[in-house]
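The data below hold one chain only, encoded as structure tokens and taken in the form predicted on its own.
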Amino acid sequence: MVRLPYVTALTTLFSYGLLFAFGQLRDFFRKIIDWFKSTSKDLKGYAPICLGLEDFYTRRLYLRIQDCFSRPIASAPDAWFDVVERYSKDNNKTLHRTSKTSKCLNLGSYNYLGFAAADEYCTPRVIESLKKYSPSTCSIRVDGGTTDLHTELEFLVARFVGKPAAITFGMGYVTNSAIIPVLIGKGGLIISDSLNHNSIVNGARGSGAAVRVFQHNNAPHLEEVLREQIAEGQPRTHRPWKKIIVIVEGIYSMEGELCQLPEIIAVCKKYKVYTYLDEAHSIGAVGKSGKGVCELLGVDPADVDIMMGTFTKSFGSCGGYIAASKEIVQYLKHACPAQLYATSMSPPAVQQVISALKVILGEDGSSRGAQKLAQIRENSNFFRSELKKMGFEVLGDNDSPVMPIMLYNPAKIPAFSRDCLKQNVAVVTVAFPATPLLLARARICISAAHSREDLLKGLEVISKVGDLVGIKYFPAEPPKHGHQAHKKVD
């Protein structure tokens, strides 16, 4: 968890207060100007779609720095990629693309194992599947949208994560937001980690179930919430809950922290409640053989009732999956809207995941999968260690390829992003509403495709920019000189 220093909190609040005050002042004068202008007859009698306060943050804060977000790229998201240059003539209200590109070190894409670029094993098979099946099935799964590739992928995913069965979907976000309302509804209780992803939050809200939140990664507080809710029962009637599901993530995408899964599983088993594990950022990226946090932390997959993951991070594709018992998967196939009404995964995307999984499992006849897994661990731990030595406040745990660098102050968000880009290093900065207002950060994502030279280049630039912007909140470690081993001779 982030412990915000008082001075940093005060200066950050002052900065946001200043921006808010000037934004309100500009809105006031804008209303006066608009009052003198004739309004469009087409909107007469209609309420405005976007009210002033509803999009105030977007207009007065986000637009000032929107050049730091949604940067278009013109190549595959490999270790290095081409970023399209843009310019603005109206102080960032609108951005225009140019025909120029800049080759930048990619520290923003979650291409953890490097499969998003051309691969000697995956790419030829994906091209062949495109020729055979076309880009889309043009149908839902229960009609004509299930190919032999979809069936093979579901079998392979279930075997990989250690569950009896699996079901796949065309979008990772939808996997959570559409599945959770099918699993639980009115009369049920969802207990969610306070830092769970937005897809989980929206899925829980749409389920109709009661939602309670426990402190991030805090198993003792989870037990307190469970004891209280089980004792009280449903609101007003105090009847027992129909079912209780605890939802956590394997690696928290904005924190880079590993879930305290063994402790949470122990609490869930004690109170006989179901567990739902989101492994979007952990499957394929951590564990000796890439099987996620269960393998890394020594948890039996059988103790996790529902395992969710996506194919967009470690596998270089799109879509998501649910792995569970055969009964649960069979139920989802007949009840989930994402299965019944959404177009199935593109066959080439399915083939990409199948091929990537076979490389990871060593079924391609090589040891490339094991080498990629070793490389992502080595790269992640090296980069995290060096950032901390430089004095940056870096969140997360070892082995996690996600490492947020705390920025805090709103002025430091564009300064850090723009200065890094000037030196051909592309980073992702994250601010409200994706994070709490005072906890803006840069999220670094490391890949197995990065060489040691790439990482050193990134560290050099980030260190220089960090000094310039002033985000080294801790004292740097002094450089270690080569030690001399002198033996005393009697």
Second form
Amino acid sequence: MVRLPYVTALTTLFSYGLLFAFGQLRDFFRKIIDWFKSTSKDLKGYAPICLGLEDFYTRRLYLRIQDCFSRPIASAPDAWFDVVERYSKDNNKTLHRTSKTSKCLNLGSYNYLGFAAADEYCTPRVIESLKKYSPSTCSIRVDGGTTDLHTELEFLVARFVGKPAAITFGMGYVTNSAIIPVLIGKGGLIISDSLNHNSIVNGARGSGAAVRVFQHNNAPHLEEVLREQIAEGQPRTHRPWKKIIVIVEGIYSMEGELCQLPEIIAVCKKYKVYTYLDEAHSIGAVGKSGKGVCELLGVDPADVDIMMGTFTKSFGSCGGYIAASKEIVQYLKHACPAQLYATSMSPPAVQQVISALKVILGEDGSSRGAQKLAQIRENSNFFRSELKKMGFEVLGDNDSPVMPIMLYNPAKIPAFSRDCLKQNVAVVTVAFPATPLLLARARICISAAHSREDLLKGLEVISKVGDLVGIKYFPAEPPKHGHQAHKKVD
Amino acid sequence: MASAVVNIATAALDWVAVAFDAPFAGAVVFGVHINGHLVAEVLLIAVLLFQLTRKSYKPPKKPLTEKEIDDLCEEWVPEPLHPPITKEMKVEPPTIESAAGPHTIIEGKEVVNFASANYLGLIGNENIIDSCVASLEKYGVGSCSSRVFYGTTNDHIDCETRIAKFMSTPDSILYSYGISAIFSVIPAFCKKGDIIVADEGVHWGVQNGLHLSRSTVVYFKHNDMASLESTLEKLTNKKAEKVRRYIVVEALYQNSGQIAPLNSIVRLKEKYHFRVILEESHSFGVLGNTGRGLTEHYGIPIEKIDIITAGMGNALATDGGFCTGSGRVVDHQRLNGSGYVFSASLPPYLANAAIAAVNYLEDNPSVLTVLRRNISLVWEVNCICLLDITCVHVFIIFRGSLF
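Form predicted in complex with the partner chain structure, per the form predicted on its own context:
Once more the chain from above appears, this time first in line as the rest of the complex follows.
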């Protein structure tokens, strides 16, 4: 949980207030200047694309720090990568690429198991499948888009996750948006965690079911909401709900926290409610053999009705999957719009996931999979404990490879990002609207490809920049402990 | 005792009589004399104040007890997550064992493929495969990040520039999945209170985008310009400055195979001041002399269409989608397109395949002549059988070379 000190809250509000006031002042002058200039004839009679304050945030706040986002890269997003340098002639309004790149430590990409770059086992097989099947099938799944690779992948995913059957899609976002409306419709109720991802929110809205929210990771509050809703029934008519689905995520990407799965499953079983677990960030990254948050927290996969995940993060590919009982998967194959109207997953991407799964399961004949899993767990726990010792406010649970560092103040976002880049460490900073207004943060994603030296270099730079920018909100532990840790490494 | 009471009563009556007869106690209302109105008014006010101090009657609220809630929860029986499995649902689609080109292998047999949207025959093209191999060796498969956070490679930006150059527009934006392009674009521009006029026959992706936008959606009859005109006529009452208005059509309808008459649509759009969102998934690379889509087919300058989206999974034989338009339109989506911001970016090898495909199309416009010849062949030969064929793909799917 985030503990926001009063002084920080006041200064952050003051900063945003100042930015807002300046933005309004500039808008006022812009209106005056535009009034003198005549608008072109073409746009007469049309409402502007953005009315009033709709794009105020984009124009006046985001453009100031635009160089901290969308940084292009010129190599694979491995542990070290080349970030393209950009310059701007008009105060960050437009950015132009140069041909110069700087080699930076990658603390921002979702490369949990290190499959992002060319891999010795996966890449030759991917190239072979590319030559055999071409980059795309140009068809929807039911009309010639199902290759034997797709069938093999579905079997493998089902076996890996521990469910009877699975179905795959070409994009993780579409998986959520297209599946939830098929499972539940008008007359049903969706109860989702307050910090769920945008794809789940879109899917819930698109389904037509009623949506209620429960406090993040709070099983007693979920129980309270469930009891109230089942007793009340549908709004106005008070008919009983047709079905209720509770949607949670394995690891919340903005908090780095693990879901309290055992408690939530217990509540759901008690009230005969279905559960939908979105393991986008946790599949392949946590758990002793990478089987996700169920393995880590000791939950039987049979207790979760629907398990969803993506292949983008731990498997270095693209796409998503749903694993559930044979009947549900059969029904989804028949009824899901993403199977009936969207191009099937690209065959080389399918092969990449198959090879990555084989490496993780150890079926490639080596122990690289087990090594990677141990490496990422060790790296995550080491990095998190070191950051906490330095006095940073780090969110998230142990074993989670995602660690947000709180920044709060809007001015610290570009300061932290630019200073880290100057010292060749690439970090990701997140602000409104992905997080609440006052809670801006820098989000570190650790990878199995990071070596201990990489992590130490990263820690050194973050510590220096953290001192400069002033984000060590907690007292640092005395250096004696840090010194011992360094001694152990040497 | 009785006399004292009588005295008090008399005194009270005298007092009341005085009050009634006092000069200010008389009033004339509409020519009617009313005496003692003040007393009546004071009494009335006293009665009102008395009533106000009384508690009003509310039926007692009885919230459910914990035991009652427990009973309700136990009694409640949810529907199963899936409906009963019918024989239809058990049918598995055919599994192909080679590339989805014009000839493909199913269960060991070679068959002619009339199902894939491989309009230009680019599946198996050597140039495209070579550029993909180079990209795979350099970048691996996935981009492992969103476009906003280090998921942008030089190839993505090059692909966007190439498509914009091909379509002669200022800029374009890449999405990582064909169908997500249209259902991210519509909610990015249309909010609650806006008006959208859409064709009845648009495909699921467009319908989903319309639903997510929460705007007022009015449908007109499929490809019927008279119906469109009357719908637009009915909707021109609102003030133009505050309400955004869009017409959403597909260039080549996925569900019916018909082509939208863009010249009429542009004429209507300019008359009634609507913006046009054109979905060109099946017409990009197919219609027009050089494959630039419906605008080239009708000879309309591309600036007249505000937003063009297309999926690249058809003619370009790659995956992903793009949206192109004016600089303002494209910039707006970089923060507001949900499929762009909240999703991982397109794998770099697919962006490379798109660049190679567009280069091929620009260098070999003759492939379109072959495509059109094949289409007219099918129409000639099968003109009667077409009534029986339900799969729309047969109308337009032919690869761009002889078989």
